[in-house]
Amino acid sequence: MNTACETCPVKDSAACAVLTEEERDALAAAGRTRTLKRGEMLFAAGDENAACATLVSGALKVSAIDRDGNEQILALVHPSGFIGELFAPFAHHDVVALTESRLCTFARADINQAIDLYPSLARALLRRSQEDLLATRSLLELNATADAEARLAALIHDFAVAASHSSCHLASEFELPLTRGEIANMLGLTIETVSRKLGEIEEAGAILRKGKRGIELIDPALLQALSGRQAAQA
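Form predicted alone: give me this chain's structure on its own.
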């Protein structure tokens, strides 16, 4: 395994984890590493032949701009997530870095060739696409049926899941990649409601805020109960 893959923090969780060392080395040879600063765009809606990428570290948002120029955040991408529309002639949405983010990027043609060569990779990407679809449906259901506290608790819970290095438990400390305005945008709330409910979740004893965006998880079971999310499985 080449050095870049060997030291990659998502080597065991990204879609390419299903490949053999030789297959992964061959795929890595076709890719390149790219670092985005917060607010920098990976690709924009309408871009032709937009690159595909695996997020190595950081966080990205997938968003759309309406006719009045208002942004709507549609989804988040966490480390090991795959970004790219393999079967569309152009990108349908903007993909923007929420924090400094490192990616392993590939030309669409190279990924398509890899899918033909490695059926296990095709299955892994299909599985990941299904997980992304379920996450999007979950967000729609949450915003349609849950109250403000449950929406915010669920989002914090999902950030704790994404920040954890284990599927058995949530991360004990992490940074929120979204501003309060972005959280409000994503959850269909006002900034004032986000601030108030964040304080209430802290007062309940589920979390402790540290600095501007830091979160320490004090009572994972309570956060899970407030969110309605299922507990992490061992």
Given for the second form:
There are 2 protein chains.
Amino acid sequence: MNTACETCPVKDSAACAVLTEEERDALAAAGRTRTLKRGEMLFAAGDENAACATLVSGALKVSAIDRDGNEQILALVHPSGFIGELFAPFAHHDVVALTESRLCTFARADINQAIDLYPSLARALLRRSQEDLLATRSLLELNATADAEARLAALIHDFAVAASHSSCHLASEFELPLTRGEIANMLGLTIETVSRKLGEIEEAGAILRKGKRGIELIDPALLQALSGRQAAQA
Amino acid sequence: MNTACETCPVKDSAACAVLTEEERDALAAAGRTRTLKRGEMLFAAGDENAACATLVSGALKVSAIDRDGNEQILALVHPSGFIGELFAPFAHHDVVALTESRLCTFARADINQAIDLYPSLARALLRRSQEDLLATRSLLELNATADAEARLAALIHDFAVAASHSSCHLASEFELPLTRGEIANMLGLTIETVSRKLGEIEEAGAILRKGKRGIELIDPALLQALSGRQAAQA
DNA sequence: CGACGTCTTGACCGTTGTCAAGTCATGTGG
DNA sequence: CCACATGACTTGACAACGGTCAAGACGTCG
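Condition change, the form predicted alone to the form predicted in complex with a further copy of the same chain:
In what comes next, the whole complex appears, and the chain from above leads the way.
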């Protein structure tokens, strides 16, 4: 019991939740906790032996920078998410904190060893990896098929889901975790288009903007409709 | 030795390659081989207990169909690739053969059991899953940042790599495994744009079209340049 | 107060989607 | 054997969505 695992807010939902207490503490002994301020990088594309980590609190973005300097956000990481490329010789993407974030980091070698030691951990990471795959594919689908307004509506909807802690209904008021520029980078749009379409969605009566980042959800069903996705309820 | 594993063309590269011969044969006993003709479906989005499979030969596409009937191709699967969502209660996407394909299929329960039995298999599947994740993310990056011509050039380049069996240089003549419509669905474009941009790439002197599907690579460096990616050689 | 960063708004233009013919190869039935 | 239908692809004209460029509003911090 040499660790903070006992009080860890994601101890029941992170990958390590599948371990016994002893196993978990042993693993934790190999790792260390770390705090990142907004904008700080966990690792950059190209880093060798980039660390792996479980996100304890806060939020991260995974992004690629093409050679003209354009950023493309590929994924967001929420608490209890796992980050790290276990097998690639170097990191392919940047990982940066969106808000003040606490992480539980591990050297790649330690995680690899833990995978061999604890088969249930391998299984848990596999599950997480497949979930990440699904999330990335749904972003791909969104960006390829939907127009700007639908993409934005879908993203706002997702944030409303993420902001509400009860997983089944939406937060009625929350802050966008991304700047306009980041939203644009995520959806493959420009800042200006994001701004305009946000205005249109507001005008349509689905949301109300509260300052720069705040959103109040007025009409969830309308938002859903704008996003072009099937409503999930009767 | 009750199986065809001995002569399997992907026995050294598929996930099962990490198993010992006995383990592999035991797993193979639980699976069965299957052949799909072009257009045949392995499973559809929504299927419960969709099978898992290793692709032995041929090619598959993973695609999502939105409710207006538009298909979006999310990934291609090449021989030795693994398909299947191990943990989701139902399949999220369609999986369809692009060419006549041979597969080694397994019930999900059997794969799950095998993962527990053989930790090295879990590790191999985790590795594959992470590779799939990278591939999906690079498609996402491509579709979000590059214009139509660059996307198409990048795709052709990838096919040239895939068609050459020596992994380090390009096939100089090959057949596109996708129809124009499928290319369009994969890149988030329309059939017409694909056709036009193909013409422009040909006119630029990078390729030569041979019939409907054939491509002769004239100037690989130019193709690379058009794709907007860094050339990989001196 | 002024400078800066973030966001908004407007005018304009280009790439790409849409609609519509038209070509070409293949296969079918008279 | 030829006429015709079919499906995949190409090409053209046009329109629209979203990108680009430019100016301005707003809030925050020095």
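For clarity, every value in this text was computed on a predicted model and none was experimentally measured. Residue numbers count along the first chain shown, from 1. So that the term is clear: the rigid core is the largest set of C-alpha atoms that superpose within 1.5 Å between two forms.
Student: If one rigid piece of the chain rotates against another between these two forms, which among R137, T33, S172, R108 sits on the hinge?
Tutor: Of R137, T33, S172, R108, the hinge residue is R137.
Student: Calculate, from C-alpha superpositions, the turn of the smaller rigid part against the larger part between these two forms, rounded to whole degrees.
Tutor: Rigid-body rotation of the smaller part between these two forms: 17 degrees.
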